[in-house]
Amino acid sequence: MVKESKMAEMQRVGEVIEASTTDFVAQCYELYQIPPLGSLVKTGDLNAELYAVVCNAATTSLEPGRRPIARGKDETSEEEIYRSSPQLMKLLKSEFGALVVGHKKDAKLYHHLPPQPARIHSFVYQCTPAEVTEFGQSFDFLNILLNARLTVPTEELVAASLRQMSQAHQDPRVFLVAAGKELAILLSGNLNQLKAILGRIRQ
């Protein structure tokens, strides 16, 4: 019960609607309230907590195959569109995909895939700065990001993830330098990709 109370205090951003061993898709409760690309989120139950990196997002129609149409020809701002057509908020949905990069069981943190995927309808929370700092103490999760097959370019996701994690550290530069050294080892045979990621980290 203590664990459930602690989870309730965190920022809940959505709910799992699709899951596999390697990733999950969550639907946001509020339209456009999507966690930033590369941010660390968590889900789970009383047995284990799953940590994942947000790897893509989309806002689409609730009805499959039906695309929203332009409505702002006679409006002066986007806000006016939603004000004059309030039903739009109930016709659209925002979702995000998250790549599982670790899990915690019995208070021990692992930087590899969990034995079971996330449960459907599990709540998804934005990780706190303390959780991000704890998770970022090891760069073992980088291998998962580098080898994942995603719609977002690997360089963009890795860089976004490290930028997001660095914000939770007292000295972001120290964290990014350490991450850069780890990437230099992992990508010693792919200097072009290494250069691309390092260039994006500094932005």
Contents of the next structure:
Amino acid sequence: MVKESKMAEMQRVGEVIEASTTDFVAQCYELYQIPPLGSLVKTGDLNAELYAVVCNAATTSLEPGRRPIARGKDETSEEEIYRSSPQLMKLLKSEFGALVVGHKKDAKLYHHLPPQPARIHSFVYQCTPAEVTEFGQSFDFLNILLNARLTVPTEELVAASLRQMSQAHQDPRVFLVAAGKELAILLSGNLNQLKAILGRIRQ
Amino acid sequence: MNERLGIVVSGSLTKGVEVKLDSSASIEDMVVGRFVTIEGQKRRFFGMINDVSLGVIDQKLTVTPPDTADPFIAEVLAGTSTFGTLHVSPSLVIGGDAIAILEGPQPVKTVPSHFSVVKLATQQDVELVFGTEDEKRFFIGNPLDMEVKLCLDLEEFVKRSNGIFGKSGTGKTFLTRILLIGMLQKSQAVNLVFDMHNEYGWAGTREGGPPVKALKQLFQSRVAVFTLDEENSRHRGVSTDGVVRIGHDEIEPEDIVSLRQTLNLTEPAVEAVYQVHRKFGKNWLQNTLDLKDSEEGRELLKELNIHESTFQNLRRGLATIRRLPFTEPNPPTNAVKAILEHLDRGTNVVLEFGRYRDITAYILVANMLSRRIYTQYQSRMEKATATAKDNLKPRPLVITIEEAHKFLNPEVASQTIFGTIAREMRKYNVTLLVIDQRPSGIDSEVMSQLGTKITCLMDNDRDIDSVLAGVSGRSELKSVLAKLAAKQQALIFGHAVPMPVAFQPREYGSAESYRDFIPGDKAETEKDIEELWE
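Next up, the form predicted together with the partner chain in place of the form predicted alone?
Full complex below, order starting with the chain above.
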């Protein structure tokens, strides 16, 4: 399959282990290999590709009731701990949550929620700069981010995602100004939130 | 030039529309008086910026302003949370409409729909509205901040009485000179200028510069200069075509009526003029002044029912007239006739007053001459109408008067000849060009009859109100008028222009400007340029 192989070229970061219409949770293949907060990831099948923004992440014990304990009392560095207890890498897991902000169907990009949620075990890829640029041509996704109920403060997530996206653009400042203008309109009634976001994305 | 400024967001036909500026357009580039076009869905509108204001999306921003020292935040907020708005009053429909395409710009009867795009007017748009320079239209200046030529249809202009207003030193005289040249070139009308300050005949003064050429120097064969003060004209090196002397017997009671205020005559004294005129006939002025304080004289006064003090008041006034150096008992020539002959031939006449700048002389002479001309024109026009022969109609005449409020103030406007001309002489092919710095002193009835008004800066509220009386959208025009520069900017509105426009009059006074006025006279201009370098 051409599509599959094309996807394989991209950086695969994990696999969906929990999914709903608005978001999904993915587990990373490698411990601590979590995509940055606010970065654009995608998943999906042959029908549609789902785009999502990484909105939180956590590294926890594999077993819910079993908490890790401090082990470094006699070690000189953090690396030493992992070297002396190699099983740790298998007993811990890194997960991240992503907020679905759009989808692509029949080569057309939509900045709204897909008809179906992601499937469990579907692969999650980090988006390429070209994809990020393409997705960032419309700021409609900002509305989804602003209205989402998350554990991460909204301002932080919006600012992080814009900062991440701006990296993919040739002139990050132009992108951020345009995004700022969109935010100024969306947040016309909430000046404090606007100020908080602008303060976090200013160049 | 076809710059997008913003979009229409609200408004009404009577109050004009509000335009939200795009963030790309700087509010500081928007100036009151500039022309814009609005691309409605079905029609194109043409209008003028009347007001510029600042808006915020949330009032909180005005209380807790953001940190605009940061250029990023300033750039983001500009045009979104904070934005500029323009107040535009659309005045014409210039396209889209079937009638507008066939018959040119039409007055607006509706407003553009929501979110119509507003652009700066292009040269083509302005030309479409004001026309281009041709055999009827004369280039008078540029609309403010535009390189486009503003043209005035002078054929249309001279059909009505017109006014030029403005404070002293704002450029009324220069503007008048330009208009006189325009009328001379582009219309059939002939001009009679009562030139109180000797500005229009041979040379005019300029603040902080050498004198500028006036009509006679530019159009030798088409202008005749008459003077009341031969000696003064000779001193100034003006070649005159005639000297005006006024015979005492030429002065009529009506001439005294208009001088009532300047001569400080009482109401009964003015009444008495008619009585002595009836008694003495043509030589009434001489005879009245010669009347001795004798038994005989008193008898006569009693017979005429004139009170002694009234008579003294009248005598003092008449003595002032007799002291005017250009009045004589028996002048050798008939100046009125000579001037009329020139006008008939199509020669423009400038009457210089030389040193006799006092208002008594000016009112007396202007009134006398105009009255004679009025009678002539009236009878000729009536004859032409009666016989239905158009070629008998006298040539259209424009009489230019300065200090017009002295002739046209509410007390005398109904009595002087100028009041009559302003009101009804259009029918007899005579119109006025009124130049004044106190328009509030002019009778409102006369003001309302003025077709086209051109006004330079004025700061007195009463003057502004009287000039703008009866104009639609006057509060908007008021803001434009108040923002004119102190010099060389003017606002024109009324009959001869499709919509009000603020403009900068064309240059006058340099060798190039003279060349532009006289097409084809290259040799003369080159000589002038050489003189400039000497």
